[in-house]
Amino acid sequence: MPLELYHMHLSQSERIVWLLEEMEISYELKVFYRDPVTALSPDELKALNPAGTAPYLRDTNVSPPVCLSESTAIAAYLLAVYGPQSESEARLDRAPGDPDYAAYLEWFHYANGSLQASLFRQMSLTLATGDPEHAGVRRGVARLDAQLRFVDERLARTGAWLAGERLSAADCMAVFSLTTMRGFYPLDLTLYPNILRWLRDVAGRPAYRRALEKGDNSMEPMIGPTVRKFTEFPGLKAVLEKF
């Protein structure tokens, strides 16, 4: 199969596997698994990504073959090629003149340029000190609490997506920061009702529901306000149950 996806296991490479889910091009899956015991990336992953990192996409339509690290740069390069080569059908990116255009683009890299980086922050210093009420931890926390009241208010206005009224990449990009990724830094949703309704909106899509039965052995949604923490790993599992 021309385009090869390497995904791992409880990892943000959940993104592309909804995108291209939503796309419905053919692709085939690879699934790598965590270590057991530190939950980073196994030996095999690495000697296959010289990253060492999930995503990983090989296109062998072209010559030489494409390869991609970089969930951003996969996206882009999905919707680029692969995507609708018409106007009038359905896209999940949008385009210079549609009136979602410079929305779209902001939230497509928000994702990784904020959302993300904010919480991979706080889950590290969380993990270096061990200790939650750590000032700097508190710290942090507030930053982030920022940040996601800035999406809350930003789901509140469209009432739907974050790039408008209809689902866009944006919205595959932002998903795992605000699912899978609790469950390394645990995280209440509670105070933001807009983000919840997103996320019911996330785990009522079709394709969405694929690419967690393909890629997290069908895995149920994390959804909730709050969401079942990690501790299988015997690496994490002294400081997530701190929280």
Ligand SMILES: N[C@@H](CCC(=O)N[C@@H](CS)C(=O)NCC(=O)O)C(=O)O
Given for the second form:
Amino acid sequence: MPLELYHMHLSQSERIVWLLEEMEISYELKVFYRDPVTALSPDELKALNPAGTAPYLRDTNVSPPVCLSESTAIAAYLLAVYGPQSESEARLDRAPGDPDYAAYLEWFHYANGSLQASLFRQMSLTLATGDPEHAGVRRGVARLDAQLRFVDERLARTGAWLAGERLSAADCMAVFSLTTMRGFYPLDLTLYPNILRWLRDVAGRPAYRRALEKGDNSMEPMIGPTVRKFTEFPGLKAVLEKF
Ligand SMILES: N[C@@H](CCC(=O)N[C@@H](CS)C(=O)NCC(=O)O)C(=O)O
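Return the structure block for the form predicted in complex with the named molecule; the form predicted alone was the one displayed.
First the chain shown before, then all remaining chains and molecules of the complex.
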């Protein structure tokens, strides 16, 4: 099989599994599990991917093979090389000239460029200070709230998906930060009703269900206002209990 996706359970690579399932193209999924103690990448994945992270894509349809380890680049590559080439076909990206093109670009990059970065920084800062009243932690909470309101208002405006009326790869890119990431950094979404509506719509997509079935042992979608913490990893348990 020439297109191989290396996916790690409970990780950012779920974006790409969902995207590939929506695209309905043939690929081989290789599933790895986080180290059972630290929850970091297992050694087998580090040995295969020089970046040591998931996702990792190998395309051996071309010579030399294309190997990519950044999810935004992987999504853009798959859409450009394996997506529909004509405007009349249902595409998961938007081309220049499409009224949603600029919005698509912004939302395609927003989750990984801004939201995921803030979540990771906030998680690290909260753990490092151990103090929810620390000035930096409080600033981070306010920043995350502003970012989530930005997403929520966008979804209220479209009444549908991030780039507009139709699903796009921007939705696939955003899903991890608003679902599975919350198992590592609990984020209560009660105040963001449009994000919650969008999450229900995501969970209603057969391709998303297939992605969870194939890549994450048919895990229930983490779409409620609050979700469970990943306390099954001993190396994370004490950490997660602090949140
Ligand atoms: N910016 C990268 C981030 C990749 C990344 O950090 N993946 C995490 C999974 S959520 C990982 O592999 N972590 C394991 C580790 O760092 O050991 C992307 O979007 O692909």
